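One chain is shown next in structure tokens, namely the form predicted alone.
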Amino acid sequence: MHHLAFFVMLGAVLVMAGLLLDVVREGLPHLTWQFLTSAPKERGEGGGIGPEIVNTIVMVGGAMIVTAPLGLLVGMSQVEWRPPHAVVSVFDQVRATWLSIPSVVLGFLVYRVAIAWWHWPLSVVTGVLALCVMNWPMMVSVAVTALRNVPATYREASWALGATRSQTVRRVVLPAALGELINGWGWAMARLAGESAALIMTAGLNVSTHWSAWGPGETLAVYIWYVRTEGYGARGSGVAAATALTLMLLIALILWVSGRLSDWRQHPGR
């Protein structure tokens, strides 16, 4: 079984390496500074993905600004203040169910509520709302896991010195859990950066020349979908590969920065 598992893993790694090399081979020639900073063009040469990069950063950052503090507050109330077991059990079931719902279903839910009922436009703000609806259960899971991994002796020592529960959480538990929180937040940002289905229905596809929070805006993942499904002329395959390569580099940067910050918080002497 060990040998079988090894060969299966090796086969998966080789397939992924082949796909990655194909994307790099086809996309790298298109990956220029002009491509990264200019607006897309469906006809002719010279188009780029500048607005898509901005939209990706804004939407992912906006969703994290909203959901990370809320998830941390819920996690602290669940781990440190310990509400009744029945309440926690029901909430955990709802959270687990929410995590298993396909993102396209959550996007349709946001579309029905925000666009059909509230009359919000297809916009960056609506896309941020969709990402928040998707991301909150993961933020709670990250917070709960990080807080539970803080040794109980930290809390007991703080209480023995006369600190209150709130002081212990603020000055002992949160600093000790911050490294793992940062690492979890980085993985959540990477997951949101690759989302497309929910944003197609909520943020739209078109990018205007003047950026607006209440105007439509597509992310890198949505742009890849658009180029590969709607056709983009003879250069469509190269544009899609270059956009995919940019998205992978952005995700790698997010994970690298969050990993370094996490290590620095957990091992400040290194």
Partner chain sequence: MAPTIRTEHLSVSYHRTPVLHQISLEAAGGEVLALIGPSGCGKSTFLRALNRLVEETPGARVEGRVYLGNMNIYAPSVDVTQLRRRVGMVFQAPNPFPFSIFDNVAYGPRLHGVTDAGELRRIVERSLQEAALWDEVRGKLRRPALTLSGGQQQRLCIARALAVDPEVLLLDEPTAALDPLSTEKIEELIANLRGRYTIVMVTHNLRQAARISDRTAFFAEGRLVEVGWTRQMFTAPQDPRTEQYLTGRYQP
Second form
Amino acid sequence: MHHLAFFVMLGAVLVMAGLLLDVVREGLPHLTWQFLTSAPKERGEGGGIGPEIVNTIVMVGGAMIVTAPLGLLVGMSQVEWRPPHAVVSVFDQVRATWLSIPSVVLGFLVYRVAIAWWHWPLSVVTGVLALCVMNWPMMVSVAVTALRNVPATYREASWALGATRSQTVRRVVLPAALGELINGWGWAMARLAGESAALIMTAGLNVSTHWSAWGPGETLAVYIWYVRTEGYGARGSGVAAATALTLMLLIALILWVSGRLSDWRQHPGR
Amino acid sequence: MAPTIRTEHLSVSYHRTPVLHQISLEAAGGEVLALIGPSGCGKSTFLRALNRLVEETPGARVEGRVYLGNMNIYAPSVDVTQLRRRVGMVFQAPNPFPFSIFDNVAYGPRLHGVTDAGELRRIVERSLQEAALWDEVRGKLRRPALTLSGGQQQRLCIARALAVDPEVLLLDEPTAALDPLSTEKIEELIANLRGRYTIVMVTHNLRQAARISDRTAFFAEGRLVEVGWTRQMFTAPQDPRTEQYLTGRYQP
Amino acid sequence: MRDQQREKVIQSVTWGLGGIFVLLGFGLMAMVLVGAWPTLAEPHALARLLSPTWDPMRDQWGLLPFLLGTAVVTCLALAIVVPLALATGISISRMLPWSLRPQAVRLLAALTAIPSVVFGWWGLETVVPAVRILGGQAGFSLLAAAIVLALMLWPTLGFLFAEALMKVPRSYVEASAALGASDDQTLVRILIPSAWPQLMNAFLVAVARGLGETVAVQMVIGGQVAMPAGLLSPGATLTTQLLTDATLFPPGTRGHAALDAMALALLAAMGLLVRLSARWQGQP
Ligand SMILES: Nc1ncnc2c1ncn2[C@@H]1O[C@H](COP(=O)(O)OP(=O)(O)OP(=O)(O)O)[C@@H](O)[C@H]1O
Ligand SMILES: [Mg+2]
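Could you drop in the structure for the form predicted in complex with its partner chain? We only have the form predicted alone so far.
Up next: the whole complex, starting with the chain shown before.
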């Protein structure tokens, strides 16, 4: 049985490797400096994905800047300034449920509120709002897990020396939790960078010639989708593969940097 | 001169379950008072009531009074942070922060507003010397505290407690997690600190209580059964339960 | 005393934010419910919602094709991926040399970060043509969607299974081996039963991701709103229909309410999964 399992796994690994090879094989020839820096073209040769790279970075960064501190504070409210048990349990359920809502549903709700009711345009800002709604419960979960993993004895030792709760949080708990927080933030950013469903409805399917926060905000992931479903024909697959390759390298970079930072926080001096 | 610490009818309950009943006990200034008793009888709870750390436990309720000198520490006007500065605590398992050795010891003084680097260095050195750790860590103060051995970590925790100039030291089974050699070092250290600090120490090691304490209090099932001079208690206990415990025949 | 006041303020601020978070969470769910209300309040609501015809031109808003699409694609994908992932978990936790295990787990974890749109792209490249050859039709089909979804779920589920199996204390395995059990016996009688709660939880995570996946499925499923005739015929799921129609019906229209009803169905399923997984974690 064990050997059977091994061969079955090998099969899955081969298929997955095939996928990655396909992306590289089809994408690499298109991946030129010019492709990475110029704007996309609907027809003809020579389009690129420069604006999409910028949008992806700006929107993921924007959503993180807004939701990481908010998530940390909300997480602290539950772990460090612990309300009664019943409150914590309601809170945990809301967090788990919100986290489980498919991103397409959240995008749909943001579309209704921001675009239909408030008349915001399909734009970078609206997309960031959608990513924030997706990411807030994620940030809260990351914070709650990291804070709960800080040993209670650290807090006790600090209180016993006359530290207040907020002093303990700032000087002991946060430094001790930072490594795990950074790690969780890295994975959350990877997830945001790969998001497409919610952004198709809120950020739009094109880019403007002059970048603006209220201009359309197509990201790399959305561009891949657009090129392969709505966009032009024959050349599409290679362009999509090159975009996918870029996106995956970007995500790998995010994970690598956050992983290194996190390791360094958790085992200083190594 | 170190102050006395005295409880009057101190009762503690967790979620309405009483754990300590009407404890009236005094540790005189500068003496070492040992608390012994079977597991779960409330020794740690008693200790944690003396610096109000018990209040941080959800569902804990405290009744009665605790006097440090002649101040009732549960009076509404008392500033808990100031109180805990005067009453230091060391825990059963060594719990240094995941910082450097220096930052561990400097943690308390920094909290209370010491920022001058020279003064911090003086405080750290003095505390480490008092905790008999200085010779082993000098020149390595920037190393992570978690690289120290268990016994060294526990002495570091004692140094950390001493760095805020407490008057009372509460020790909760400080050698429970340590090897015999480290235990001996800590016992020596406590003997040296005696007189300068009022020390209340929980221990499961009866010989340890006999070796280093002036007086011993025996707790059972949340009540104070007997308290007296250590030598007297170990040779001629008054209460039959104490005798049973000391001879290993106690059954709750 | 100043200190204590400051502490009170800080506590109020964090609790206030926590309150806002919970309210917003409830608000999102309430928005879906309120939005779907017109479809629920009309006469014969259930029959109309469960009808097999979705025809906006003729005011027919039956969700059955999508409910069925979601159910079929998710179940089929799980049927493919669970054995694959279990084999992966077993191989990593029991067969790979010790030194390779952490690397293998990290590799799987890294694969979970591949965006779903990349799987959709691969589905168009590889799976759809293969199904076309196999079935003779367009290739865009429930089957293609399930295969793409299965490959997408494989790293996640394999990772979680491997973690669950590796968490079983070594002493159990050694005790079983010391009693003369073979590797297979130990696996079936000790490892899988002791890891059961974690394995179940991992499974529920996969179910949730499968139900909620949108783009990868949408790219290969064909987007046909009629009842699918078989696995090889095109179809649609709740999420793919939500994606393609969200901007079609403005708020206030009957179509918009029908989309909310789809969202509500997804929320209900997710709520159920959250409950189940809390049960497996031993929480109330
Ligand atoms: N946080 C808590 N919540 C509820 N009950 C508690 C809590 N902490 C301790 N107790 C209970 O209070 C009683 C006394 O506990 P305490 O820790 O003071 O005992 P102890 O004498 O220090 O025991 P040991 O020698 O094992 O350390 C025990 O019955 C314990 O179960
Ligand atoms: Mg104890």
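Rigid core (definition): largest C-alpha set, two forms, superposition within 1.5 Å. Residue numbers count along the first chain shown, from 1. Only a predicted model underlies this, so the values are computations on that prediction, with no experimental measurement involved.
Check: Does L21 move its CA by 2 angstroms or more between the two forms when the core is aligned?
Finding: Shift of 2 Å or more: no.
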